[in-house]
Amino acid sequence: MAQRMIWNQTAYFGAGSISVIPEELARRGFTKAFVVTDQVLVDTGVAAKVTTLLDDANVDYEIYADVVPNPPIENVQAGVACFQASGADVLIAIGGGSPQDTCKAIGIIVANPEFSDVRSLEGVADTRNPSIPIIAVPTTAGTASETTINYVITDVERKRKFVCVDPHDIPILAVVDSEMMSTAPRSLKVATGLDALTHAIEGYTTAGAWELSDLFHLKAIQIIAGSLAAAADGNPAAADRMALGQYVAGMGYSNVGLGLVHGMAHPLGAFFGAPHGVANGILLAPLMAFNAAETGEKYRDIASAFGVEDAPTMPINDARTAAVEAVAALTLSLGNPTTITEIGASESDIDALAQAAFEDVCTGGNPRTATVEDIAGLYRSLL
């Protein structure tokens, strides 16, 4: 069976690496940039770290800063119209998952206008043309959208989030600069960090995992386990490690898929506006326990990555328990919610949440098959 791996053409890493952007624009012959970001990043001056470089290099650009968390279809469609009116020939995404995902959808639709309804992009859409070129500059250490072929859009009318998977959407250039992430509030660093950890662990255990993806995911787990707490508390060296770790996780999961944690997290975002990383943090340890029997020796590796003594030699069931407990302990120590009640869910929501999670594209990659009833029971256990 053929295995496919897709990554950026080029990526830069390290504090201050955004300085390469004007040079890369010139080298590639771009004449005007369309910057996709959100108003918070404009108001706090984070986006200006990039646009000032463009100003100094006399690069023409326009800013689209209307992106909101869990970006809806309408956000994308408005961005498409603004891009088409701008005369730009390159997109620059500045932000966390929401601006990055919105930017991907804009780039794909402009190049493939037959998908302008946005909903038709769900799943693996048959787009024919590569996206308008994207330069991705993440401001959170979490989604790794800058190196993935995935993006997520919210259908507000139908109260659901849908995942789009398209090799045509991958940014041509990623600039992973931890200084762009430094001013994020601690709560956001925690949420996005737990998202990155979920990517690494689900990617390591998903049904589509293989040797090369395992290489990335295990390394990502090691990096994130050792740096997330310190990075959330503002340690610059740890922040640099987190920026790398989340990217490495993205190199893996983008190509092999995820699992039921993401399948169950997406409805929580669509129904209640829960930040994606917060929802993942609530679900990760309980779902690891649910999946444990179908994961072979991999939880032993996860336990070792978290520094559990004797993980390489203890009985496998003990190693699995230790891995779950290590993840649960980290989540608790970071202050992430541990119940879905805390983000607005109640018993009356369970059936609809379970059906939506069962139908989510990520759920099919789970190492243990889950029925709608299984998923309802998992949600109910977290009330």
Ligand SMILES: NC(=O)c1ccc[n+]([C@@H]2O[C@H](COP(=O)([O-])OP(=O)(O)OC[C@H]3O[C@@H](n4cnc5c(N)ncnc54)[C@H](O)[C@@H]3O)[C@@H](O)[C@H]2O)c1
Given for the second form:
Amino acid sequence: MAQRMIWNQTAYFGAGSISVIPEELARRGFTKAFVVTDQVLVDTGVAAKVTTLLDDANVDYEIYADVVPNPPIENVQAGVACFQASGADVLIAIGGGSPQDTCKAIGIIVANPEFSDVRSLEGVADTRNPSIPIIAVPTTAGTASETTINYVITDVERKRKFVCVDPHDIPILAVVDSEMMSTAPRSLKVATGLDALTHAIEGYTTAGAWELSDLFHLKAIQIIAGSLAAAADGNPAAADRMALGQYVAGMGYSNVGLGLVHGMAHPLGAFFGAPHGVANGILLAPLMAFNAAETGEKYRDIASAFGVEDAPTMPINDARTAAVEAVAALTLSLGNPTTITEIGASESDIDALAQAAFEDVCTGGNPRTATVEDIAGLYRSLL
Ligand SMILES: NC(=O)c1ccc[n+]([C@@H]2O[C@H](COP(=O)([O-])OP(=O)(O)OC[C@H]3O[C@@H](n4cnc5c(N)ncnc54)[C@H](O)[C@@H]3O)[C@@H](O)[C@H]2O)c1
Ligand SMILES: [Fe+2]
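Would you generate the structure of this protein in the form predicted together with the named molecule, following the form predicted on its own above?
Zooming out: every chain and molecule, the one shown earlier first.
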């Protein structure tokens, strides 16, 4: 069996690393950039940290800043039209997962116009051409969209979030600079950090995990467990660690998949507009408990990463309990909601949520098989 691993061509890390962008653009021969971002990042001056560098280097560019969280199909289609009118030859994504994912969809459709309806990109789309080249600059320590082969778009009309998996979309260059993330409010750092922790834990235990992906996920769990709380409180060294940790998680999960936490989080985003990381944070510990029996020795490593001292020697069932409790305790201490009621769900939504989660692309990677009834029961237990 052939195991495939795909990563960025080039990636830079560290506070201030966005300074490399003008020289990278010149070295690669690009003449005009199309910047995909959102209005909050324009208003707070985050996008300007990059565009000022472009101004100083006399790089021609245009900005598309209409992306909204849980980006809808319409954001992609409007972005495609603006890109086509711009004459640009490179995309620069500045943002959290929403602008980065929109940017990927724009780059894919410009290069593969037969997918301009956007919906047909769901799952593994048969695109023929690589995306317009993308330089990705994350502003949250969460999704790792800058190094994944995935993007997530919302179909507002059908109340669905759908995941697109396509090696053609991977950014050629990622610039992971924690100073781009420093303006994020605490609640956003918590939510996006819990998304990253979910990637690391789901990726570590997903059905397709293997030795090379384990390497990234275990390291990511260690980094995130040790830095998320301090990063949320504004510690710059911890923020640097989170920027790295979320990226390392992405290097793993992008290649092997996720599980039912993401499968169940996507409908919560589509139905109620719940921030992706908040939804993951509610689901992670309960779903870890649901999956525990199918995870071999892996929860022992997770418990160790969370500082449970006798995890290496305790009976495996105790180690599993310790891992679940450690994640639950962190989530609680960070102040993330713990019920789906808090994000707007009620009993009457459960059947539709469960059906959507059952059909989600991520659900197939879960280590324990779950029926629609199992999923409904899990949602119900979180009301
Ligand atoms: N492509 C992937 O592999 C992947 C993986 C996981 C999640 N996702 C998707 O990514 C999206 C979530 O992305 P996200 O959690 O990064 O949030 P986001 O991009 O949706 O941003 C949320 C809000 O935070 C603001 N924000 C972002 N960075 C900021 C900063 N530095 N300072 C101040 N405000 C800032 C944004 O303007 C926005 O209002 C969801 O749609 C999710 O499904 C994609
Ligand atoms: Fe995620």
